[in-house]
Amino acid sequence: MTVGIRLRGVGRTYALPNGSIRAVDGLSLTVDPGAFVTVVGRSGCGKTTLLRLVSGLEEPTEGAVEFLRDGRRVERGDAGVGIVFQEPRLMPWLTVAQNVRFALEGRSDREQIERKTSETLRMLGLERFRDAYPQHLSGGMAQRVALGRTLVFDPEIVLMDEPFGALDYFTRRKLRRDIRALHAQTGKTFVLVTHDVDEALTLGRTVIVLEAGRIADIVPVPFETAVESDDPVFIPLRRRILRAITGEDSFAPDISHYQEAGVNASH
């Protein structure tokens, strides 16, 4: 059973010499096991801080981040949480295969390490490049290696922090399709942060809109099959998200779909 995430009144404040910054402000949110949730908002709205709190890279100032399996709390280490950053951060002196299996080094079972590495490379279409070095890879391929480094230890929750931000349009579009297929194949819980509204709609089955550290809206994406961002069906959803971020129109979010979308929130 895949693990879900529950945030209860989570806040994060950073102290500064002349005051403080409230990056995340009392978020309460539940992400169901196996959901694919995207978090979108303008720069500085708290997206990356939220991801760092879930991953354990930072601790909340108040509130709690919890992980649930079959409705019961489990520790973060038992849940298995992996994170993929915007930059691949590959080690240039290691091959693709060595970068992918780096997280497994130190374990005694070399045969199992090689098997998991090969499985991960095959899943991401990197078998032919296992002996290549990072300087020989395109941006998209390097990001695949970074994803493989996260997936190789089989986390139940995959966090992604604007992983396509530095890539060109065509590579981003291809990787979006790959990530959707990977989610369908593995059934893991995915949370992806982006500032790109179209990317949020293309990937997520639910879009969380953040503004000033708070949830401005939660938008279910009601499509059973993958739809690209240039499809007209996205127009009303895109407008809804932009209104929530910019506040140009008065807008009361419809919460009736939260439960069925696999995400619940209290503001």
Second form
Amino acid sequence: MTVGIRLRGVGRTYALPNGSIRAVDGLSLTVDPGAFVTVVGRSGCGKTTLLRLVSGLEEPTEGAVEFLRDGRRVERGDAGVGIVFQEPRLMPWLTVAQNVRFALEGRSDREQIERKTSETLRMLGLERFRDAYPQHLSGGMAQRVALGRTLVFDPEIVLMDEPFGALDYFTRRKLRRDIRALHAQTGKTFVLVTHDVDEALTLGRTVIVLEAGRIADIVPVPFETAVESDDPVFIPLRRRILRAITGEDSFAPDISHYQEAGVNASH
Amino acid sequence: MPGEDSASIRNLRPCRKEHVGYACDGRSSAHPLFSGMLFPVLALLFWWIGSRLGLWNAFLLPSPEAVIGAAWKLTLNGQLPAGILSSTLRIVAGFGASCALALPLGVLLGLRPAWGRLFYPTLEFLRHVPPLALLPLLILWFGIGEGSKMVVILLATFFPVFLNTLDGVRRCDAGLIEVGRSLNLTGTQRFRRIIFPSALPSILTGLRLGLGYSWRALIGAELIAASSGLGYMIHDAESLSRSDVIVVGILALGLIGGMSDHLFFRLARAAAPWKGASVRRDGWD
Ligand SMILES: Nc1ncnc2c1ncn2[C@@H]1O[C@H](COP(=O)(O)OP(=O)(O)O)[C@@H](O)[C@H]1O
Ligand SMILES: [Mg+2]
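One more: the block was the form predicted alone; return the form predicted together with the partner chain.
What follows is the whole complex; the chain from before opens it.
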């Protein structure tokens, strides 16, 4: 059964030479099993820290991250949490197939490893590249391999930290569709973090708006079929997210700085 | 050529995000050995013609025929093979001992940078002392036998091996290590599956440099004090004014050095096929 996530007052403070910074500031929230949640916010709002706390790469300074299967708590290890980083982080000395099965090596028998690897490569359209080294891959392909390396060990929860950040528009669009299909196909719990409002809206069924380490809004996205970000149904949602983060209405832009610069706003 | 200074002790860099140098260069179609033989053949021709015409005193530079004759004689009476053998054995022992020290220490200090503080001043001091300058002391302590030769080779090869190992381990991408953590690999598994393979090209570069240095240092030591080996053969020929034997020794050194380097390159490429091209960065395979 799929696993959900529960955050209970999770906070993370980093000590700095001159004081400290609260990257994540007492978050409480529940992600249902099988949900696709996106987290959106500007750079430095704590998105990466949040994912690292869920993945266990970082310990919270207060509160707790819990995993729930059928309403009962399970350990992170039993839940199976996979993370895809912003950069592909592939082992340059391993081929695509070897990178994909990296997590399986020594954990099951050869035949099973081979079967799962081939399955994952097929699912991500990577068969043709199975013996290529990462240096020969495009950014999009490399990110697919990274996704494959995470999916191959069948985690119940898949965390993605701006996985399309470095990719071009067309590749992003393609991968966006693929990830939605992958979510529908696997039924796993997906949490994807991004600074791109359109990406958050087209991918997530729920968008969590993060500002200064706190939840500024939780926006449900009740459109199963809309995939293009210019779909008119997104307009009010986009405005709502913008307002939650900046506090301003997109139709009443703050023009004071134009005036300060000597530009006449009445033009 | 990235000398040992590609990783100076003082200049320890933090883990870098990006891996560099994995691009492979296309190889030219003609075997480089053919074009590479142009200058040796020309030199040989010049040498031979010059000797024939008596352009120089045959004592200063004997003719090719005289050198070949000397090489043949030295081979028949066993002097040349014996010299090569005893020099090679010293390299094996000295370089082996050096690797046995430098590899673990490089890995250890690469993984535990804090412990480095204990070693760096000492190592930095030793690094700047040419091994041959220590030879008089070493002879006092170890005699002119095998001990002093081993120590000279050890001193000459320790730093390229140690520094390149250290650098390779330290430069391992922190992001890759974190991938290991996110996949719940143990510390040992992270070392074996991520840090070591990532450091391997650098380690191999260090070993290859070290191997080259070991010949130079050994011959230096044998020229000064030894009773066997190629360096000794040259030294002995010098006192007997046998310039033909000296030339034989020099040629043998160049050939053996080149061959052992090539052999090592082959091994390195087999061990690290994903970037064999850059293990040999001077690229004249
Ligand atoms: N290891 C760290 N040490 C100190 N400060 C950090 C560390 N990681 C993140 N921060 C700080 O925490 C805040 C949130 O960072 P991050 O989670 O990376 O934001 P985002 O991913 O949304 O851009 C930033 O101000 C960042 O500088
Ligand atoms: Mg981030």
